[in-house]
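Take a look at this single chain, the form predicted on its own, given in structure tokens.
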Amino acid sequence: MERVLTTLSHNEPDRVPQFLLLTMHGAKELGMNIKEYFSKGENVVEGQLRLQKKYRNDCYYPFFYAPLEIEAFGGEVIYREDGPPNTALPVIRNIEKIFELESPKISESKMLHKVLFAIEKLKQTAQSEVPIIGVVMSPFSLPVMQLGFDKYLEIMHYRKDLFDHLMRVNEEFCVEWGNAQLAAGATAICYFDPVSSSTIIPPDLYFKTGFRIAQQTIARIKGATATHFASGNCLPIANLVPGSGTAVVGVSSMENLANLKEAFKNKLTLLGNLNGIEMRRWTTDEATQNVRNAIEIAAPGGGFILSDNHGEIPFQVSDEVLMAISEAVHEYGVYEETVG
């Protein structure tokens, strides 16, 4: 925790931490399939500590997948054995029917309830000497689960009426899982807006639009937040996001991890890059040489974290690789001048 907040404040800490964002390996450490292992949160307890321990992580992750919302909202998920459970249907398939739509009761949804029971587990281990982070979509991203990217890119450009509708819904909804999960244990919210990036709408919609929203909804939550814009680019975007209140951005691997440094150099803590996807691939050096080559160029002055770029990393990442990453920023994410 101490190693995390000296980084957050912009100074440096003892070494880099390092968020390896892992969900589903903890069905490996178990010896379970997926669907198995999110069933219940005792899994995900035992599997974040493992995990924790296994590779010497910095945080707690209890975020079991993304479509877990949409069940709050009355979908379903499709699970897979080898990647992360899905969304089914569109829980809206006529877009006239968001004005009948409501925020889901969080005391209703049991599958809400298993990530509360895990987050409140791994609080009573972690106590205040391990951060652990909670997750919720942002208003504004949430909808591609809920009605498909075709329609929700309808009423964003063309029903205004529906669209304001909607995002008053998913902001209640998100600002009060946000909060159920800081009193359950979290330290911090992950505020996932990759609709907001770059790479999907450009910076003058962000502006009246993910901007205005993540304003609005992450000063309601009682506690800090990093935004994450799940592999999207936000360099375009950069002059905007601290306004937005949040404290810490998750940054790509296609943009130059230098020009992200200082873009938001003192004002935001950076999370990532590592690209995930490339990673499944990665020999052990090449996964030594990419944390060193991540360090050397964001680590110094404090204000970054070694993590993926996304989120969540593969579920075919090796092993070999995850534990070479950890070694790597155990051996060359140390600060000089806090050694010896």
The other form holds:
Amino acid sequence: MERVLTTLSHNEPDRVPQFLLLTMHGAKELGMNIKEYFSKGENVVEGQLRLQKKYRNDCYYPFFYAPLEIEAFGGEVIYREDGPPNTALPVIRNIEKIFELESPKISESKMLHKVLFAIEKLKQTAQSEVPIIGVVMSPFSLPVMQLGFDKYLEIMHYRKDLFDHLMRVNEEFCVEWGNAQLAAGATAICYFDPVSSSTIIPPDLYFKTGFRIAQQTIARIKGATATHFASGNCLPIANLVPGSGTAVVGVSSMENLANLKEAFKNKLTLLGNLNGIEMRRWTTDEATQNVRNAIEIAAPGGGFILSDNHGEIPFQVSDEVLMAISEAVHEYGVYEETVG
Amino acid sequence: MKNTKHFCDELERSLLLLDKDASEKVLNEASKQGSAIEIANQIIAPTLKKIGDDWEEGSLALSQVYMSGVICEELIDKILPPNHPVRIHQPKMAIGVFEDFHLLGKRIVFSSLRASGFELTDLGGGLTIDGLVEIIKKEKIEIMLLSVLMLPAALHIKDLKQRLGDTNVKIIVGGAPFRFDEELWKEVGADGFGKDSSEAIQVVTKLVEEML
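Same protein, different condition: the form predicted on its own was shown, now please give the form predicted in complex with the partner chain.
Everything in the complex follows now, all chains and molecules, and the chain you saw is the first one.
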């Protein structure tokens, strides 16, 4: 915990913290398929405990999968054997129905309860030694799964009445869900907001929409937050993101890490930016080299957590590569000897 | 056509302002000088290409690429409707989202291709290997564009290609996993890869020229 807190304060801890954001690999550890694994909170607890120990990870990540919140809104997810569950058809098919949408009650969602259970159990084990990272989808990004990206962009541009109502509903849910995870024992909340990234919307639109919504929402979440753009770019909005109230920014492998370090220096801690897709075919030597490169660029002065660039490492990434990443962080991430 | 640069610049400006009326006015002016297909090929396609390229370089956002494509598609349908002879004499082409319901990327490429004068069938989302094999064979599709979002779906293109071994269909892929690992499309045996809508137009144009 101290290692993470030190880097968040933009000072150098003993070693670069490593957040291997593993969700499905717990199923592999337990010899289960992904659907069975996520069917019980106990499985995720055991999976996270094993993964943390195996890779000497600096966090627990009891995030199940992205469409979990859509299930709370009455939507369906599709499981697959070799990847994260995905949304089925959008839960809102007629955009006019947005006016009838209400924030779901957390107490009524079985899936959300499984997550809270997992966080509580991990907290009992971890006490305050290892941070537990909870996850919310931002009110501004959730509509991609609620109504589909194309319809969402159209209401964002042409139907302010629908957009505003949707944001109000989603903000209520996001705040309640984030605070429920904190109350269960999460140390911080990862605020996934890919739609705000400059890959998806222009900076001026971000300023008028995603940024203001993040400001309002994050202010009501009673704990530290990390904003993750899930592989999306953020350099063009680097002047704005710190003003949203977040402490950490999840950055993409598509942007230059040195430029990101410079842009967010002493403002936000960088979380990233190993390419999770390419990671699948890395050799262990490539994994080591990529970790070394990232550490050399982003670790000096603190304010850096080594992670992947998406917030979820693909199921196809081998244990050998994950172990090589972990070993490289433990070898080359030690501050006195190699960094800075 | 004369003054194509002027028309392209004006169209780009109007599209980025999401001004459909102004965009239509540009195309109406252009139509006094050229045929519908010339407008599609010399004004709309290069303008959408530039907008796509600017997204690739990071100076524009995906929302702008999408909205531009939707506006152009609507406008081009007025001057180059689906039953226009230019659209009919092309290899049979379709587009869809493979093993997913995230439709935006597909919609962007669909709009851009249609606005550039190509005709293609939109098969929607949630396409499976079995479903695709059946429809490709039944409809005799010659060019199949597939958009994916998740890595497993990208990897399953390899299985699809194997199942389609006895056909001549060309599979062109696009989507996030292929953007983050530019070797992946070759690994799964695709016949082409479009990094964005602009590249998709280039790849399809080249393929169509070879096939006609």
